[in-house]
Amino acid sequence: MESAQDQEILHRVCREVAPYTMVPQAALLFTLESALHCIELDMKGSIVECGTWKGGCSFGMLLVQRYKYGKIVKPVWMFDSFQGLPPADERDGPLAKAYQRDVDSAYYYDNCTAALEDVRIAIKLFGFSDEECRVVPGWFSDTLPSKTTTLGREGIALLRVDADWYEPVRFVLDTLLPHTTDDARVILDDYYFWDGCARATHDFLSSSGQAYRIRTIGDFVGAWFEKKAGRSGLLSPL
């Protein structure tokens, strides 16, 4: 359980990054706690977020380190197209397609587009260096493969997947899970919100033969699992 000082830090960070994120507070708090968790356990690797929008979660994972430890311990990789979401397909379900058609909705956010220059300005305002906040613009299919050598060498201690649709979620899991450290948390932002994210997650687990347990964040505001080795024996019966 976090101390009162830790709680104060977490809520301070939530307030400071609020203009840069759409993530519900319960999910944001879990993300911040997970960043501290992987540091406290001295897990190998950097932090990676795929799907950053204006950068709020990534900034938060850096700020919480600065306020807790007085420095950035683990850099954060920020992967985003900065061109909005790709077109939803049949695997994403009718609600996803309806979302992309309803351009006048208050929740459309220009198809989740964020201006790269605005993100870079925010990085400077927060005072993060290029080494601490590693921005990689472009579609995941173009950018992730080019960084797998570096990420494989560093390892990934925390992976946050906020890619909405089936194809990008599946691509992230297929490409980055092999480089994720054992016991690392993988956060699935859209698991309960979009059908494509849930389908991609279960298809990935099935095709890779993994039995990771899906866990819920807050009141169904997200999901996560830990990358675990297979069980070596049965649990004792209750």
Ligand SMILES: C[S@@+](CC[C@H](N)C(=O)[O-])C[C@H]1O[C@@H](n2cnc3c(N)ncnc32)[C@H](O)[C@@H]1O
Second form
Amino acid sequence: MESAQDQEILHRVCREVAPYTMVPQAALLFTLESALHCIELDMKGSIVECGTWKGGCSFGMLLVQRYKYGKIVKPVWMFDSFQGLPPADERDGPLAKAYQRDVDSAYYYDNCTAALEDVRIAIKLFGFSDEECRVVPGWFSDTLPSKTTTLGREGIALLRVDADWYEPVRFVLDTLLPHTTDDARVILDDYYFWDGCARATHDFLSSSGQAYRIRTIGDFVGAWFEKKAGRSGLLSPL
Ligand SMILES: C[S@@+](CC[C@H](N)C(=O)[O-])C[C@H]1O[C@@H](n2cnc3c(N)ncnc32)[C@H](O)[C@@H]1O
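Next up, the form predicted in complex with the named molecule, please; the one we just looked at was the form predicted alone.
What follows is the whole complex; the chain from before opens it.
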């Protein structure tokens, strides 16, 4: 249970980053709480978001630290193409293909494209240093492998995956899960929204032989799991 002061911080952050995110408030609050959670537990590692768009969730995970602790304890890595989404494929299902065809929809957001220059301007406005807010532009297949040595050394305490389609979600899970620390949280923003994200998650867990339990955020606004072996205390022992 958060204190009234924590609640105030969380809602202040939500207001400040609202222009930079398309994530609904319940999912954003969970993201912010998860950033605080890994710090409170003194978990090793940084915070990583793959699929940042204009940066709202990443900025939120930094701001919440600043307001709660007076400083940034864990840096946030921001990975994004800044060229929008790649083409959806069969594994993403008909709704994903329809989304990419409907360029006039209010939810098209230019195929989820954010301009890197605008993100850099926002970072300056918030006053984050390059060390605190680590932007890595480019396709995941090009950028993630080049950072796995650093991420492997630092560890990842919180991984936020918000890349919509099967191919990028699967690539992020395959590439970064080995570098997450024990008990790390992995947030799957699109698990309930897009078939590709759900399929990629199931295929990843199955192929890596993991039994991590998938949990729902709020009213199905997202999902998450913890990198824990076996039960995570949800059930009483038999
Ligand atoms: C739905 S948006 C992310 C929303 C964002 N987290 C927010 O707070 O609003 C999905 C993002 O994933 C990025 N993306 C998807 N596939 C990618 C890939 N293979 N490589 C790099 N970026 C990718 C897109 O550029 C887009 O910005």
